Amino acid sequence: MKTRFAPSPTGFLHIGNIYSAYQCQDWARKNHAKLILRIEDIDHTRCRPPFSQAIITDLTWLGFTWDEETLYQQSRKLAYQQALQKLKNLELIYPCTCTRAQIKKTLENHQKTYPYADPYQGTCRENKHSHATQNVAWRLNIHKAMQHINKPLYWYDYLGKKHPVHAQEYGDVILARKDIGTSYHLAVVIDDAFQQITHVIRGQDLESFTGIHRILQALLDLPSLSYTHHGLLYAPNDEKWSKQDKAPSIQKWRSQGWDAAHIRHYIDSLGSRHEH
């Protein structure tokens, strides 16, 4: 068995990141599984090498250990391109030139509210005359994808419970952004298979993505995984802690004299208040 902790270097590690790292580490130790570190730095518009190094430094200082050499997603671009080409050959993806502003305007014109994380209305899917391949995003035609799979899909949690995949909830998600040539969805599925991950332990805020990851695994003939979505860490005022909410960084606590044991004890005390 093998799991991974996979932070994105868009800033310094904060308390929420470390809570997730501890969840991964505790599961690996309990189950005598391998634990690896992956730096998910595909988004060059937000990720910075100094933050990657800071992640390594902070994790080492905290006593977090991992097996195998750290993988950086920036080194894996060819693998993502190959997977994208496979989906192109199957005619399951199509180029999209729409901007966020155009998509927003389309929604306003329709005066409808859509539940999808990416509420795209298929403008470019329906454009039979578009042959653009440069400066485009690539979207999955979810209807054709499910026709290609031609069977119900499920993902399994750590208790073995089966969760059905409702493809209509996702719409035609982007698998390759215009600016970076891939997406979180595509990269994470490819790298989980490449690194032979068997169990994914991640926050509840990512649970909604699990169905689309299962769809991509089926389309690309990759193994399905077991998923655990742990609770999120909340501040004493019961607000979720995240980078956007200015969660305290490990570097800040270190500069204030905190030691690793003190940080772990504090995080455990917060986590115990929100067990599920």
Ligand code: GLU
Given for the second form:
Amino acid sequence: MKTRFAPSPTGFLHIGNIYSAYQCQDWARKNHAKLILRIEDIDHTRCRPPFSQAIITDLTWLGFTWDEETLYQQSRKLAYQQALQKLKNLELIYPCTCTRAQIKKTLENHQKTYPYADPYQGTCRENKHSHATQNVAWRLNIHKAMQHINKPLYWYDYLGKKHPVHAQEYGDVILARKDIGTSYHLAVVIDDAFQQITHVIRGQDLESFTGIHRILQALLDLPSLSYTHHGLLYAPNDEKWSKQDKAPSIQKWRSQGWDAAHIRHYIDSLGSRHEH
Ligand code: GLU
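Please give the other form, namely the form predicted together with the named molecule, since only the form predicted alone has been shown so far.
Every component of the complex follows; first up is the chain already shown.
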């Protein structure tokens, strides 16, 4: 069994991230499973190498160790391209040239008729004359994708509870952004399979995406995993600490003289909550 902690280096690690890392570590220890670190740095517009380095320094200072070499998603672009190509060959993705402003305008002007609860109106899906393949985003045609899968999908949590996938909640999600050539959804699914992850332990803020991850696994013939979504940490004043800008960074706590054991003790004393 294997799990992973997969931070995005868009800033310094904060106490909410550390809580998540401890959840992964505790689970791995309890189950004699492997624990690995993956740096999810596909988005060059938001991720910075110094943050990757700082994350590793902080985790090492806190005493984390990893059972495999750290994987950087920047090194995995070819695998993401191959997966996209596979979906292109199946004619399940289409190029989209719409800008955010255009999508907003279309939404204001038209009533939705498509059965998927997507803020995207499908302008490019319907445009059979566009042959653009450069400088475009690639969207999943969710309707076709579900026809292709042709059976109800589920994901399972650590307790074995079955969660149905509601494809209509997703709409034509972007699988490759124009600027980075891939997306969180595609990269996370490909790399969880590549690294042979069996159990994903991550925050409840990501739970709504698990269905789309399950859909991608089914389309790409990848194994399904067990997912646990832990509650989010709250500050003593009841403010949610999942927000990077509000939570104190570990570096700050360290500079104020806290040691790793104190940080762990403090996190344990806070507890987390699920939002419904
Ligand atoms: N990189 C994601 C984040 O920092 C987490 C991805 C995941 O655990 O699936 O929010």
